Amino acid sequence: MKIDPKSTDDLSVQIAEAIKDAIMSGALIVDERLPSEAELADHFAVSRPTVREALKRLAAQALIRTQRGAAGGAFVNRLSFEDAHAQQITTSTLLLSMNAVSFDTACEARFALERACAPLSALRRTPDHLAAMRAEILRQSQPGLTDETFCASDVAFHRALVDGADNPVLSYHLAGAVEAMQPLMNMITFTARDRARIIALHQGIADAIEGGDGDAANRILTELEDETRKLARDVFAARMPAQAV
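In the form predicted in complex with the DNA, the chain whose sequence appeared above, alone:
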């Protein structure tokens, strides 16, 4: 684990890279303790604050965790689905909000990915997943819901659908796509008629999943995609009539 004196990168970047490489190559294994900050400073011939900045970089990516006290130190962290999920959401959300990704592009990606899950979900969903989906449908049907609450329930419905596929890797990837869209979805105003139509489609999806018919679920998902894109188009057209093309 060495750093290159010719590199133009900051020392803390180089040190973080070196440790990250050691972790990814398997030279450092999960729960293994790294040398203390003082020892690392010695090893890399830098000061302790520089080592600390490097360790904080790694901690921010959940690659290590630190513990104070006598038997403390920095330990290689087992990256949990939960940690990875949180990072994924942050990254995906910012990616959409900062890069002028069109609603259509994000929406298309989201539903395409979701259609990848639905057939598996139709095969494997447990009664719990179905119950979760039905519960969200019920919540969405209640009058007087704010648009934000309606959207949150929508996300929860789709999460249940995805989780039904019983594949944590799939759930992890989908979570980013679905939840990252929430800020975009929150820009939409849902009239009572819009909601009724969406709920009917959700109903149809839940039925198809319950009946084990993945193809039917996918057909309805495509309808839902069309509906969502139409709603967005209307909202944006109404909101900025001057920019209409």
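Same protein, different state: after the form predicted in complex with the DNA, show the form predicted alone.
Chain alone follows, minus partners and molecules.
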């Protein structure tokens, strides 16, 4: 593990990257204990506080865990897709909030990924996945439901559809699309949405998934995408005169 003392990058960042590279390459394996702070400080020729900061960065990425006691120290973590979901959602949310991704780009990505899941979900979904989708449709139909609760239910419905595909890689990539991009879409379009129309589309998707018809589910997802894009165009068009004043 090496760093470049002449680099302008923060030393703690370089050390974290060096350890991360060792984990990714297999030089450091799961559950292996890292050298102590003192040993790492000697190895990299830096202070212990600098090493400590590097370890904090790795812990924040769930790449290592720390234990106290005589047998304690820092250990390579066994990272799972589920553990990585939160980071994926946070990163996607930041990109969207900083306007690094346009609405159309986010919409295109989300529905393209979701259409990849639908045929798999039609084949692999469990009764629990289907029950979760039906429960959210029922919730969305309740009178007096707030916009916030309806939007949260919308996200939960699509999360169940995605998880029904039983593919952790797709679920991981869609964590950002569904749980970061979709709330943004809802926030932009909720005032213009026809709830009855959304519920009817959700019902159609659930029926198709229950019937094992992935193609039908994808056709309805495309309808939902078209509906979402149209609502966004209408909302943006309505804002333009107000912004011009």
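Residue numbers count along the first chain shown, from 1. These numbers come from a predicted model, not from an experiment. Each form is matched to the other, and the largest set of C-alpha atoms that superpose within 1.5 Å is called the rigid core.
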item	value
Per-residue C-alpha change between the two forms, residue 223, threshold 2 Å, rigid core fit	no
Per-residue CA shift, residue 10 (Å; core superposed between the two forms)	2.6
